[in-house]
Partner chain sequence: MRVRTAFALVAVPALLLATSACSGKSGSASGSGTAGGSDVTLTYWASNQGTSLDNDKEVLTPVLDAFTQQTGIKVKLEVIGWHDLQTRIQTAVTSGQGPDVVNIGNTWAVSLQATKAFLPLDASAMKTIGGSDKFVKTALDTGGAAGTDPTSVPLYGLAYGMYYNKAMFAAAGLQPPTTWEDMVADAKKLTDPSKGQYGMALAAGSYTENNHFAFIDAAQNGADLFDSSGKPTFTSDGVVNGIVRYLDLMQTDKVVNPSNAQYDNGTKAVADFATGKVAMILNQNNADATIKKNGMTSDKYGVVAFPAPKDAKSQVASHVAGINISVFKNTKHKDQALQFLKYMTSADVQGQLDKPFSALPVLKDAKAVFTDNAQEAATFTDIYNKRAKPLPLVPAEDQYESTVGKAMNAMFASIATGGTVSAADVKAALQTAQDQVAASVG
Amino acid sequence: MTTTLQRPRKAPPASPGPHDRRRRARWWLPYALLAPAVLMELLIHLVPMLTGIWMSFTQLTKFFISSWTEAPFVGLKNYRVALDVHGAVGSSLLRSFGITCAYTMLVVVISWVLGMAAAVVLQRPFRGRSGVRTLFLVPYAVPMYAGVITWNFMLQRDTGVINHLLVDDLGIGSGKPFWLIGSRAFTSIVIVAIWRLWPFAFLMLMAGLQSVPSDVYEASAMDGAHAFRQWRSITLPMLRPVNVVLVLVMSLWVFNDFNTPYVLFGTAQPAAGDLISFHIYNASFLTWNFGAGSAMSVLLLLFLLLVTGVYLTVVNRRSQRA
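Generate the single chain structure for that sequence, in the form predicted on its own.
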């Protein structure tokens, strides 16, 4: 007697339910939600950037403002003029670039050190800690223009609070120095920029320290590790992802800073405070040579892209080695 084995029949595919049909009918919804953001990104960033790149290849001066699309094409002339360090335009741009590099280095390093010190000190709970945190964040919360204008009044020669405190009250120096002109202008803008930026570093580092378990510090203390050893062996490695992003963001912000010198010095910017963003503004809107200003902007963009790429490459390689 033979038995015939029959394969089980596959069940027919279930018909899509009403929920699945509604979901398939709304396939366009994610694209519709993203469309406004993509459109605004194109209008606000991409289109002006492409327009600026096109302007850098033209001789767009005050004679062609009314018909700027008809400005003559000059190729790489604006770039050659900007990169000619022996010419007046190129040498002044190079000097401004050097001042901006020094300005960025000082502001970012000092702001990071102050932010790290404040975050570490305020990591352990004590009475009144929330009030101190709020006080430290006041410079970051104050509107930028209001804060820099206040510093402008404070740094005035005859009526400023800084000279009154240093010269009249503390007796430092024989005369009231000029803080907004001459060689001291660089010191002034660095101080103002640090005052504005270090609370941001403090906020980011303080948030990063919240993820570090306190048990690690307690165990290291029991092993005899002092405060500096704990900071070097525990805090810094734990905050490495935060520091990678923080240093990059602060460097880009400070290097492109335009508002601080513009509000602090006005249009009469001293040579010691000739930051490159304001230098490009003067080359464009004071001399009415928008082609040359656009070429300088493109060169600045390429430099920042190069620095960012090198920085991220080095950081990623070190992460892989670790």
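Now that we've seen the form predicted on its own, could you pull up the form predicted in complex with its partner chain?
Partners and other molecules have been left off, which leaves just the chain.
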């Protein structure tokens, strides 16, 4: 690792000039400027994180919550319960984990495809392009709660506009299906999450495309490359740095998504939409069992760290080979 902050290398003159002395006298300045940020980072991120890790080794239930430093230390018990896939707690956590993995894959992949398609289509100028761009960004601009609660209304069985359109107007299927309970709840939440996320992919990829010089496309067109070939051989490699970060950030967001299930399902969340952060919330806040909730959070953190580490290692190794 190299440090970016280096003191200026000493020049060997016999007597240091006034300029040099002043510089040496202010060696502390960069540290002083950094200190508030470091301090806040410690306070806001590290201290709560360490507290959370400490909590995961205690039996912090309602019996100790008002004097939580006195919660008994139980070692790895919370972890054993969370990881015991034959027990009630562990098996439901595992199930929730599986649902969340599937949810993340679907939402990230489909959002990325939609975002990429829209960004490429809108790269060429045409009349009303900026209007369409703005329109595409609307889901991202709408306040989260307002957007998702509207979906909740639309997905109601008897009064929702989705069933009205599908069943009453288009005559698809017999009888109105439920969208927010039962197994279809998974489809619903995936659709809502994609609706919320894809404009972000679109925005990032659109920005990335601006930096691809147009003469590359012109040159390849001279060589007879078709649109798809251009996309595969020029656009995709040129957007690689954007994609590496984009996919990582989207995956982490989606995996940790709490707001979408919380607003879409309310207190009546179906088993098929039992995403992991919501699951942990239920396991700790509803039952006042914060030790167990922290243990699950730490496990989640370790898992995501592992995935991120592997992802970055693989991606970086490939870019070194290239």
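Numbering follows the first chain given and starts at 1. We call the rigid core whatever largest set of C-alpha positions still superposes within 1.5 Å between the two forms. Since the model is a prediction, treat every value here as computed from it, not as a measurement.
Undergrad: Take the rigid core as the frame of reference and indicate whether the C-alpha of residue 41 shifts by 2 Å or more between the two forms.
TA: True for residue 41: a C-alpha shift of 2 Å or more.
Undergrad: Can you give the CA shift of residue 32 between the two forms, in Å, with the two forms fit on their core?
TA: Taking the core as reference, the C-alpha of residue 32 is shifted 5.0 Å.
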